[in-house]
Structure formats: C-alpha cells, structure tokens
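So this first bit is one chain, no partners, the form predicted on its own, shown in structure tokens.
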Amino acid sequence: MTQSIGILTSGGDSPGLNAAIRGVGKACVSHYGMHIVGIRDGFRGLMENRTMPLEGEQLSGILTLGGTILGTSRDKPHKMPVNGKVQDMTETIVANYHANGLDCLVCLGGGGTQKNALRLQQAGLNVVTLPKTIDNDVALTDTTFGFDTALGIATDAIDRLHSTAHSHHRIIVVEIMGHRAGWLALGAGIAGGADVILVPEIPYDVEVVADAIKARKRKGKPFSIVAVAEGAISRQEFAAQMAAAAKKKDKKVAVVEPELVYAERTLRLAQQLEHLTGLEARVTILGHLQRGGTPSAADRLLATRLGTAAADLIEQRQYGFMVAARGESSVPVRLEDVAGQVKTVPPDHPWVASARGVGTSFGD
C-alpha cells in the first residue's frame, strides 16, 4: 500500500530546512510513489490539524530559500499553551496523525525536536527525524544542516569588524549564537582570525583575556577581536553554578537562561575589558542574522543527502531513527540514543588545538 508521510519543522528556523523538505518530499514522491502531507508550524500545527499539500509544485524552487515553507514553532506536544493554560496535547496529536492517515511523521529539528519526536514515538507514532540547527549541538551526527551557513555569516561579520577595530584601536566583542555549545563561535573565531575565543566549554578568567589583549598592544597591535559564544561563562560563574548544583545534589548543571541574560553578560565583559586594558570596547551581537538567508552549498547538499536517506528508511519501514551524517554517508541512529544528549566542544578538540597553535587566547 502507498505510504502517507507527514513532514514538519520544529524549533528555531535554520538555513537548509527547505532543502531538507525538498529532499524528503521529492524522494518519497518521485522515487517511492508516496503521498506527502506538509504540517504547518511544527507540533502546534499537528495539534490544530493544519496541513498543506506537498506535491511537485510546492517542492519546486525551494532549494535555495531560507527559512521554512511550512513555518515552525517551539511548542512541545506535552507542554503546549492552549487557551491560556499549558496542557499535554499528545493525545490530540496522535488522533490527528491517524485522522490524516499518516504512516510516518518526519520531524526536522534540533535537540528539542529529537526529544519531542521520541515522546511521540513512545505514544505509538512512527517517526523519523533529521538533525537541524545552526548550533551543531545534536548528538551522534558529524554535523547539522544550518551550521555551515551560520558559520559563513559569523565569519564574514568578524572579517568586517576587523577593519573598524584596527582603524579605531578598539576591542570589538562579537557575540555569536550557539546556546550552551561553542561550535559556532569556535569555528567562526578561527576562520575569522579572532584574537580571543570564549566558549561555554572552557570557562574564562577576564584577567587572562585582558592580559592577552594587553600583550598584543605591547607588540604594536592596539586592537583585538573577541569572539564570544552567547553561553560562555567566567570561571567565577561556573564555580557558582557548580556550587548551586552540588547544594541541590544534582550532578547535572543545566542552567537555561534567556537571550537577554546572554546580552547582559556580553556587555559586562566588554566593560570589564575596557577597564582592564584602557582600550575602548564595542559590542556587536549578531543574533538572528546568523539564521537567515540563502543556505550555503554545503548545507543544501547535506540537507538533500539526509532527506533522501530518510525516504529510504521510510520505504524500508525503519522508524524511530534520526538520520545522522557520518563522513560522506548517512546512518540511522536510534532516537533513544540521541534525545536528551548535547554535543559540546571537547576542550581537547582539534579545532581548539589549532586555535591555540596560532596564538588565540581562550581566557584560561
């Protein structure tokens, strides 16, 4: 019998989502003769039964588009605001899945989406997922689509900031996305030639950062670029978090903070560096600029490769997997092994070693 497949995008928008939708859709329709249903605005759209057809016409011309033609949301099936109250809408989602005659639900998203997809699998749905996020922090995949594009945007921003930093003899502190993973700041910092890179995985000492900047000044370089991940923290903050976690007898330190706190921390860092070095400091927060625009060729290729691999899994009726990138291949990884895991930067990662090798300071 012809399989009917639902596709949704969840979480933050990311370059390559439309390429992935196209990859899944075209392979399912053209290669396997399946029926595709697009679900609007993530899990909320499935709860509200808002769908759209995904035929050849809808899948044509979207490869180069940023964002997602399906729309997205951060709603969770088990914690969804409805009529002013947060409710568990899992049963409604399951009912709408069956009402649409779906045989499988394809979920495109980051770490939160993997957890929500697993919950729906445990509720009895057939699910396949793809790893999407500019943060590159989804576990058990070499990379996620969206990361390469954001990396290029952040690198270009650092390139442009070099000229104004040099001209005015300033410290430019540029805040880069990534939540609690430093992949984006690390990669862009290396590629853009940042003098200091601060990531969440390596707590920094502001005095050490200031000393690195002053050492550059003594060598006749009275300017510096500081690439800081939005989740980077000082040693003092890290120690405070560890103490609080120990007090609660909780070995996991998982402090989720709003974006405003990230910005406040970055501004405070700039003020501290200005005071300690005697150099004028300016802050640039790239924010959602990193998530927009046309996806890079690498992200289009990755999204298409993973999307068509998802179609192969669905044809084989292998459900409950995330399609992960491994080298130039793709492999199915059990959702149970992915959900709840975060891929952070190992302090001894080759990128870190390379950055240290060219004299970049990590503030440690």
Contents of the next structure:
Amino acid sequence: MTQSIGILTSGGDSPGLNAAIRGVGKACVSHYGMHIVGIRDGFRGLMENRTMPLEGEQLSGILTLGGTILGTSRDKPHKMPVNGKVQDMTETIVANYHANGLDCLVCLGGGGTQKNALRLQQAGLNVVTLPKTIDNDVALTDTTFGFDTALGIATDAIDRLHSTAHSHHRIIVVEIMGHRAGWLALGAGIAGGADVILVPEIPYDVEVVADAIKARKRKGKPFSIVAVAEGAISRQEFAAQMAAAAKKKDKKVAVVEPELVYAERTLRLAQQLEHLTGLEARVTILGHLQRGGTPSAADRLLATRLGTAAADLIEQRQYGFMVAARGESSVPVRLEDVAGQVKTVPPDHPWVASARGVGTSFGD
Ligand code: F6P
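Would you mind generating the form predicted in complex with 6-O-phosphono-beta-D-fructofuranose now that we have the form predicted on its own?
Let us now look at the entire complex, which starts with that chain.
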C-alpha cells in the first residue's frame, strides 16, 4: 500500500530546512514510490488545511535555499490563536490529516516542535520528526541542522569586529542567538577568538568580566571582544530568578522571564563594562542574520542524511521517533524521550575547558 506523507516545518526558520525537505521528499518519492504533500506554515497550515504539491519540480533547486519553501509558524496545535481566542485545535488537525489521506506526518523543528509532534502522535497520528534549530539545544541528537551555518555567520562577524575593536581601542559586545542555550555563543566565541564568552549556563559577574578586560589592557591590548549569548544572565539576575522560583514553590529551575529583553540586557552590560574599565564599548546584535541565507555544506550534508533516514523509518512504518544525528550516522529516538528536554551547555563541557585553556574568561 503506497504511503502518503505530509511534511511541515515549524518554529524559527533555519538554514538547512529546504535541504531536509528535499532529503525526505526525494527519498520518499523517488526511492520508495510514496506520495508527499507539503503543509504550509507549520501546524497552523495543517489546521487550516493549506497544502502545496511537493513532488518532482518542487523538490529541485532547493538544496541551497535558505529558509523554508513551506513557510513556518510558531503555532501549537493545542494552543492556537483562532478568531482572537487561543483554542485547542488538535481535533481539526487530526481530521485534516485523515482528510488528506496521510499515513505519516513529518515535522521539521526544534524543541517545541518535538513536544507538539508527541502530542499529535498521542492523538493517534503517525509522526516522524527531524531536529532543526540554530540553537543546537534539541536533546539526544549530536547536533541540529542550522547550527553549523549560524556558527559560521557568527564567527565571521566576530572576525570582522576584531579589526574595529583593535583600531578604536574598544570593547565590542556581540550578542549571539541561542535562546536559553549557549552553544552558538560558545562555539562562535571559540572559533572567533573572543576574549570573553558569556552563556546562560554560567551566570557571570560583571566585575570579573571587567577585570579580565583590564588585565588585557595592562598587557597592552586595550580592546576586547565579548561574545554574549542572548540568554546569558548575571549572577545577581540568576539569584533573583531562583528567589522568584522559590517563592512560586516551583523547585524546578523556573523559566522566569528575564526582567529585561535580550537587547536591553546586552546594552546594559556594555554600559557597565565601559564604566568599569574606562574603555569605550559598542554593541552589535547579530539577530536574524544568523538564521538567513544558504546552508553550509555541513548543514546540507546533515539535513540530507537525516531526511533520507526519516524516509527509511517511514518505509519501515516506524513512527513516533525523532531521527537523531549520532556520529556519522543517525538513530531513531522515541519522541517521549526527547520532548520537553533542552540540551544546554554543561559548565564542564570540553568546549568550555578548551576556551579556558586559551585564556577566555566566562565571567565566573
Ligand atoms: O530558536 C531559534 C531562535 O533564533 C532563537 O535563537 C531566538 O531566540 C528565537 O529563535 C527568535 O525567535 P523569533 O524569530 O520568533 O523572533
């Protein structure tokens, strides 16, 4: 019985999504003779039953394209804004899945998408997912497509910032994406030779950061690059978050929204460093540059590998799995095991040790 597959992209876009769509699509259609249909704009498109053909021509010429030809959204099946009200649209999604005659739904997305995919699997759909995000914070996979490209963009930016910091004897604070994980700032900070790397997983003391910058100044290097993850927080802010969590009797590390939005916190850090060191400070916020443009070769390779592995799982009617990168290959990981988990940087991670080995300060 020829299977009919629906594929959607959900959450923040990232380089490599189209390479993954191509990998899944070509393997399903050309290799296994399945039918495949594209679902627009993530779970919202499935709720609104908006689809597009995705066989033959549509799968050609997209390997190198940034973004997602399907469109994406951050909408969740069980909490979807409809007519001004947030509603559980799971039943409509399940009905549309069957109305389209689907045998399996492939979801390309990050941590949130894995959770939403599990909910749909539990609602009776056959689901297979791929791990996508520039943040590299999806659990149980070595890495996610999008990360390598963003790493290259952020590293190139740091390379360029070195020359202007050196010329003007300045501190340049460069804010790097990553949501609540520090992988992108850590990786780009090391690759770009940042003097300070601040990540959410290692709350920092701004005085310690200033001391590191002043030590460089005393050694005749009156300029520094501070790579700060957008989710990085000071020890004081971390203590306030924990106190707020304790008050809420929520023993887990609370996801208490920071009192400042990312950019405000980065600007405040630059002002503090300027005051504490006597050096001028400037801020560069890389933002969505890190999500744009053509995927790196590594991301194209990873997305293709995971896409074809997803097609193999579907052919074997192995549903309810995320295809996780593992070494040179991939392994199916149960959605129950990955949903709700976030892969953050262990403070004793080898990358952290290596950065400290070359004298990088983490503000701790
Ligand atoms: O999850 C990817 C990501 O780029 C995060 O690094 C960032 O915090 C977030 O998405 C930005 O979301 P949006 O594109 O919705 O502003």
